[in-house]
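Heads up, the chain below is alone and in the form predicted alone; it's given as structure tokens.
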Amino acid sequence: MTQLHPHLEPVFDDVLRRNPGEAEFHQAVREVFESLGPVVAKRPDYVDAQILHRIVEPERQIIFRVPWIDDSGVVQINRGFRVQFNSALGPYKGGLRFHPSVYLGIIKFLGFEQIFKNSLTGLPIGGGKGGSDFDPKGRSDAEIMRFCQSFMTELSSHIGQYTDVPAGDIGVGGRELGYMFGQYKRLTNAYESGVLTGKGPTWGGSQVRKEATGYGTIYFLDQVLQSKGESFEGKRVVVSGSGNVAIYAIEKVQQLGGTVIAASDSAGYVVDERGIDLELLKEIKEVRRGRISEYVDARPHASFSSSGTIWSVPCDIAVPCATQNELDEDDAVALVEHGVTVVGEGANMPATQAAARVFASAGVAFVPGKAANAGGVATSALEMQQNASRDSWSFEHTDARLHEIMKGIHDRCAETADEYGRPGDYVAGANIAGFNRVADAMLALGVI
């Protein structure tokens, strides 16, 4: 583990002392951590304004209960969170999760990663989180509408289009919005679309949304090939996960060139030499919402495996998409050996900080999910512009901005490692730029 600045180590050891049992929160704070030394040493003003000490306290931190009442009539109880972070670049904004591991420790985790993906955007957004610990899965479509209506019933008094934007993540896809956003324009008598994100393209969403994280990821990756004169064409390729990140990084990278080999979900993974059939793969996941297991039924000549790791399929470039801490260090090890040149996260930290650390010993580029996947959150602003204007725009219009804003975070992240002597080191980059941006922030509007 890399020794922090010793003006850090106090701060991190605050840390764990004032939020005990939340591993997934220090892991996050300390992966940012670790590249700030040169950054406390050249900015004495950060550490005597306490920016340290306050950029890893939330502003407000906001714990409920969601009554509701399933098919049979049993009243069911979950617990509902929003984390608002820091909101010194703009209202907060950030995803809500909805999935039994949920807790504080998790949108904690989620919510600051997200005040330094959103400052990378360059876009004027802080950053939050939130969710429940309510399983969709199994649940009627009656069911989670009523959940998701006492959910927002209390979630409606903490947000708002200048105060707090929610979006979707992992179980909180458009129905769930749609049921979201129905109990809120109830309740307030205000069409406010601008109040979620994610939205569909009927009701005040924006194109390409759907897209977003994981063409934004494929872009950035892109850019990073193109820097060390290459590009996906003819590389293999494997995506964990096969929700909408993943499919729509397996479009993006087919459209480029690459061939993706294997795919995945919590029951295990595929492989198929010949590429992943991407229609295939949407008819089973977006259409059935079915098992990843049905794809061998219609493709006989590829396989699956319910057990094992997808990180042991030999491949050039590596793109965790499917949830945190999914990719440890004997799979960074086994992609090192395989060959593998990149890495990129699409889900948010799904590479442990040892399986970093292996891939930066190897000289493999390595791009943190808060750069990678800031695709999802871009669009989601660039919906809020929308929104406010009372605009709509083209899906093609959305995705040059998309990947324009992409190639600016990649190259912000480049030349912020290397004016630090990090060169390459996109990890880095990416901490580095992402906290300067916000702490500047902090610095002018005072101690608040």
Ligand code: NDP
Second form
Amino acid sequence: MTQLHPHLEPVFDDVLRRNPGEAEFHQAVREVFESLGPVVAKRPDYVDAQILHRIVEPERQIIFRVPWIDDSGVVQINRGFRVQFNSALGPYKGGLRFHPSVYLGIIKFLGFEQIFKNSLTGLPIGGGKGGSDFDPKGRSDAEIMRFCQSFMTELSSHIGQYTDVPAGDIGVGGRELGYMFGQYKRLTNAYESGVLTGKGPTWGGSQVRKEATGYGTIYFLDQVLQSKGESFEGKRVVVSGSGNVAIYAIEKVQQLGGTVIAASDSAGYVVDERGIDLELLKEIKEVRRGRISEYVDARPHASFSSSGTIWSVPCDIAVPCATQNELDEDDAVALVEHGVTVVGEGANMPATQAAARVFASAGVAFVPGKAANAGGVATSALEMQQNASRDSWSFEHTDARLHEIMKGIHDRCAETADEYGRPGDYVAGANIAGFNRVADAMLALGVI
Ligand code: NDP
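Given the form predicted alone above, produce the structure of the same protein in the form predicted in complex with this ligand.
First the chain shown before, then all remaining chains and molecules of the complex.
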């Protein structure tokens, strides 16, 4: 572990003491703090105003009961969360995650990351995150609808277009957002489009929102490659996951001339040396809501493994797009041994800190999620703009805006890394650039 600056160490100790048992939150704070030494050395005014103590404490945390009735008539109880972390730059903005692993520590880690990610986009959005320990897997549409309606019945009191604007994340896509928006509309008797993003294009959604996180990640990595005089053309790429982010990352890699040879879900991974058949993958995952193991039924030359790790597959570029801590130190060592040169986090914090250190010492260009995957929330902010002006932009126009925003984030990270004496260090660049913008706004707003 990197030693923290003497001003940061006591704040981090406080985070450990005040948030016991929240390992992912501790990890996310540590990761940011390890980059901030040069910032606190340069900006005593941040220290004096206790910006660091304030930024690690959510402005508000809401935990609530979500009762619903399953298809057999049995009452089920889940727990719902919304952490409104920081609104210095704008209304809280961040997705909802439905997954059995969800607890307060996961939502706080995601909310904390979201503050800096949203800041990096340059758009007026604060950071928040929410979700539930509800497991949508294997549930009928009717059960999903009843759960979403119950979840929104409580959440609706805490959100609004000027307050807090949720979106999707793991387990929450267009179907779930539709049920939640429907319930919000019913409860408030208002068609308040700006209260949620990721909506369908026929009911206030933006073109490109579905594709945005995956496309944006690949636009960012394309900038990294261009800065090395390279491109995706002819590159072997491994993308983990097969959900929303992974599918559209794969699509953009293919459009840019790369070959994605492996993808996964939580039960295993497939390798297809001829290149993943994206139409087939979409059919399995988006239409049938099936498992990735079904891929080999239609493509017998491909292989499926239910054990081992997708990171053992040799590649030039690795794009983890599933979940936190899915790529550990051993995986990073294997990737480096097989010649990986670029790693970009499509998911939030998929690489452990030990893995990130392996990449750094091997000279691999490693792009953290808060920079690489910011295209999703950036396009959500574009959706908010369209809702506010009652407008609807074309796919091409929205995609061009996304591309421009990702290039801007890339350049901001690279320039900040240079300015702080860490050329090529996208982790330091993202953390410092993201932090400074929020810290300046917090200073301007006084002690609140
Ligand atoms: P989806 O639910 O669409 O897909 C998640 C994928 O990851 C599935 O393939 C899933 O497999 C796999 N996965 C989930 N949990 C685990 C686990 N514990 N172990 C192994 N595999 C797992 O989610 P998204 O694609 O939307 O999100 C993926 C990541 O990207 C998350 O980290 C999310 O926070 C991040 N992200 C998403 C954004 C968005 O716009 N959607 C924006 C920015 C970041 P299975 O089906 O078997 O569970």
